[in-house]
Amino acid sequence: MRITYIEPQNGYKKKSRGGLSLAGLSGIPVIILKEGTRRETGKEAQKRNIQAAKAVADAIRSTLGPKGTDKMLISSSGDAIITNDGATILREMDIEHPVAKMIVEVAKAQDDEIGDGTTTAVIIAAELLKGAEGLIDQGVHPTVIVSGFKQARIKAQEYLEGLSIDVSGNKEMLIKIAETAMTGKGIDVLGNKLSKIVVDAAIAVTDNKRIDLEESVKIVKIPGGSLDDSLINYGIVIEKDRLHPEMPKKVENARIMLLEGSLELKKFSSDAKITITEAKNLASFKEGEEKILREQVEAISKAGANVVFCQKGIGLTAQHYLTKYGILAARRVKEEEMQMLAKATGARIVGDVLQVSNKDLGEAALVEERKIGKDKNMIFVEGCKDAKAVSIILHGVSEQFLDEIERAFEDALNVVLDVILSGKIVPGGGAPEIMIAEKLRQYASTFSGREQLAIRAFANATEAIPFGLAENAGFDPVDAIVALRSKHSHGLNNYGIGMDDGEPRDMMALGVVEPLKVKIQAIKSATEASTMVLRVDDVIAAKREEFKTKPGQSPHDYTRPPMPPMM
């Protein structure tokens, strides 16, 4: 883009086409950005950017609530995701326009902090920036709407804490939660038993702070069987074979040993060399080495160690000598498995075996390999005394269907999470975002000025949630809010959209419940993407750099020119 400015001969500044102006340049063009590069100002940057936004939002607005629908994504492999998450969704999308990636950089904060909520903060956020537009086209400054957004989200923050009720300790309570966040991912028929799961897994590993699941959990799918077989399992099961077929496959009442470090010989350097003149003295030397292998294992042994999984290397000498005392063992084992073991049977890590000593080693009631499908072998490590890691095993149909399983209890486990540590709950079904709407309403009355918009277009944007679950279940959504606002205002504030058949429930009734923390923060995050948008009113977009091809190089031909030479 060129910006050019002329001086006037009367003295008076004129305005350029890029809408910036400069005097005493006698009419001499000035380029102040690359050619060809595109800018868009005020209301025409603030509509394009509220489109954007609206477009991320659409995309996965029919996976709400229990009764959406999925989405199936198809990488440029051909590789075929099907998911209603909606973390998963904006993850896996390739998207281009810079302000549906910070739409999706909001959603990934929210889920990373939380671990769910994500569709409803990107749904809140979109209906903010459509309430926006509207007032934007009315005259009001998007600093006036941005204050009033940020009023709004204070109170919506206030209400939704009044509504909120105590359960801590309430592992019922937290069964129905588990349920509530597994609904709708094709496992309704069995989600008592498998929010069980979940909240026994959460209650295992917790220890009153915020954990990293990741090192606490382990999912282990396995394709065949019923979803019905799935089950905790309190150790972990490492996906490796033990290391010689004459080893013990079975370890009742183990004796774990993790080692850091090898059990091997020490490769020397490439330019290391040893002499020796006398066959005598090579196999002596072979010897020493078998006799240092030897001591290990022996100490191995004598701390009263039955199963080792090393970290590194179990050279053949080693496994010999494993095999010979009856020790199960296994290599090569990842090192945030190893961590996993170390929580789960009390084990230290160890990197000397000859310093190893009976108080490092953990327990577990059973160590066995077993056979998984046709080619495959696991070890199971069970029954671990007061575990605080574990392993959650699924079962299912195909490897589509257990991905999408695996999801479902992730986003099922932090939110269980969230509530053994807040111990806060309230009613789901749309049930708080009604409330919000509605005291919002009666809030935004005590403004006289503009920002009084700003607040009524926050409480529309909330009610986009029941809007969105009434509609995704097929039921008119109108005649819900509608039914909803009429029981919100005789103050049944618990009542949300019933999904059998549409009408106003109490859903604290119904066991269908949410942690205080997922809604707050999906309001915090939903306003904090809102105005960051609306802040926006000028894009300077530099123009994108094309391939060039050399001489006799074909267009299609996109590898990588060559490396200059080392010097």
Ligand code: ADP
Given for the second form:
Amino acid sequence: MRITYIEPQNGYKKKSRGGLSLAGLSGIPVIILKEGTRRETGKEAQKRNIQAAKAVADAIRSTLGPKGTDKMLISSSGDAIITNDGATILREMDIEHPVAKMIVEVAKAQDDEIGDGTTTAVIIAAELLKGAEGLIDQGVHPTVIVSGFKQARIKAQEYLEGLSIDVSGNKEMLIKIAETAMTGKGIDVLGNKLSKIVVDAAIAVTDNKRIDLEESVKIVKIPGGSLDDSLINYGIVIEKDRLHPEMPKKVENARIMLLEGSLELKKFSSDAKITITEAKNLASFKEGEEKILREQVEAISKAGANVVFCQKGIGLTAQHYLTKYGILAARRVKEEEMQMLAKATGARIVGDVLQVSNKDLGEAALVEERKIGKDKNMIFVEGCKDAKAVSIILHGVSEQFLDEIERAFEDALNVVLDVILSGKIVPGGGAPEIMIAEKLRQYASTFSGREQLAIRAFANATEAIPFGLAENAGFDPVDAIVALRSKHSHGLNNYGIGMDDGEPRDMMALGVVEPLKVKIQAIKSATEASTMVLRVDDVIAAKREEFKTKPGQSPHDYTRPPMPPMM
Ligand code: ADP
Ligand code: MG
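Okay, that's the form predicted on its own, but what's the structure of the form predicted in complex with the named molecule?
Let us now look at the entire complex, which starts with that chain.
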């Protein structure tokens, strides 16, 4: 802590101690920070920040790779999640330390942009900081470290690109990629079948451009049955009942109308004074209402629709006419689902019912309401030709299990989509990381300055990935690394760690492959995160507000851990 006041200057000039002093105001302590503010500068601040980042990585290190273990997270309300997914663990943990939060942000960015490689990014970030810490102790300035890391990062990307191969349009390869992305998530046995579903879904929805999977793939989780019953549905499943029991339950060769508005008349608000005095008037008023709705339903039927999905309400009168015309209808369908239905069936969403024409309708081989479990119905829209939105129906024993499968599917969908677009893959199993490390060590030797040390530290940090893969699988990580280095020194750069015996294996031959982009982005995210932390050497923290209990939370509830002390 630096001193923030100046002592009286009596006669001789005191040596300046730096800090926040104002010259000339003799005798008066100058305090520019609010009372209770804590400040920490220099090495001390850096060390604590590095500790925080390492703590984040330690929380997920054991989940890395196909043999990584799961974590069970229990929220303050008692809900449990069992997961192996680094991004999910970090999202659910109530992390408060500001630097730890920065690392979590990196993981989130990696997850949002690429959808995989989160654990890898966080582990490398922490290892980079560990290396930096050692260098700072030896007196290397953080600026030099940051510069060395950046050069190493650029080289690492070059090496990765050199290692990658193009597999555009190779479906078998895409299935392998999906498999690698899903391993370790408790579904290995059926890996291949589920990987095929992922690949089929990705191929169906992509238009050779980046698309938002959330808008094109709907994952429907159905507890009960076995995971083996899971399938892809070229269409959308809507979690709704049909509106009326007399409507058809099943419509083949469906002609589908998507209505944005409602099929009911506006309710009169209480201040609209309509006084209907005579029974005759009431009857004619009702007749008028009925006529409008009858005409609307007639328009729908005339256009040729036999299925209607409506985003808003459908009143009793309209229900009556829809039933009469033999139309299957559902109401209050979510906007996102309407969009997906449009993409799947080729329908155009209609605003004005009376304007509907045959051209607005979409098609599906079958629309059917089916019973799911004991008391739930869902409407399956299936067999859509050229569906640009699809559903994946997952069966599984428990909701928790299904949630974890869903996360694995999302990761896999993202990486497969990525390879469909970029075409480039690299081997997995730690092969690229070992290659980067080996090549960076050679590259480091070309530097005569201290940056050499930073580049070496970078090489060591990337090796943490094969190290972790071996360790989590129960093999001796040092032996595994040494054996791998030997292969790579002979130019066998596809060799990574075999998960059966810890021996070096050709990952391309085994089909353990990942998108180039996942690896590039993981290393980029890690470098950015670590340099961001290294640049901070002054932490000024405002006095913390007292911890306020939330409504419904007991003041004695300490489940939310207090913020770790910053100084
Ligand atoms: P991340 O969040 O970083 O994706 P994962 O837990 O998914 O972390 O582990 C990914 C790592 O596991 C990658 O390095 C990948 O190459 C490796 N991996 C996946 N499947 C295998 C396998 N069958 N053999 C060896 N390594 C594998
Ligand atoms: Mg992964």
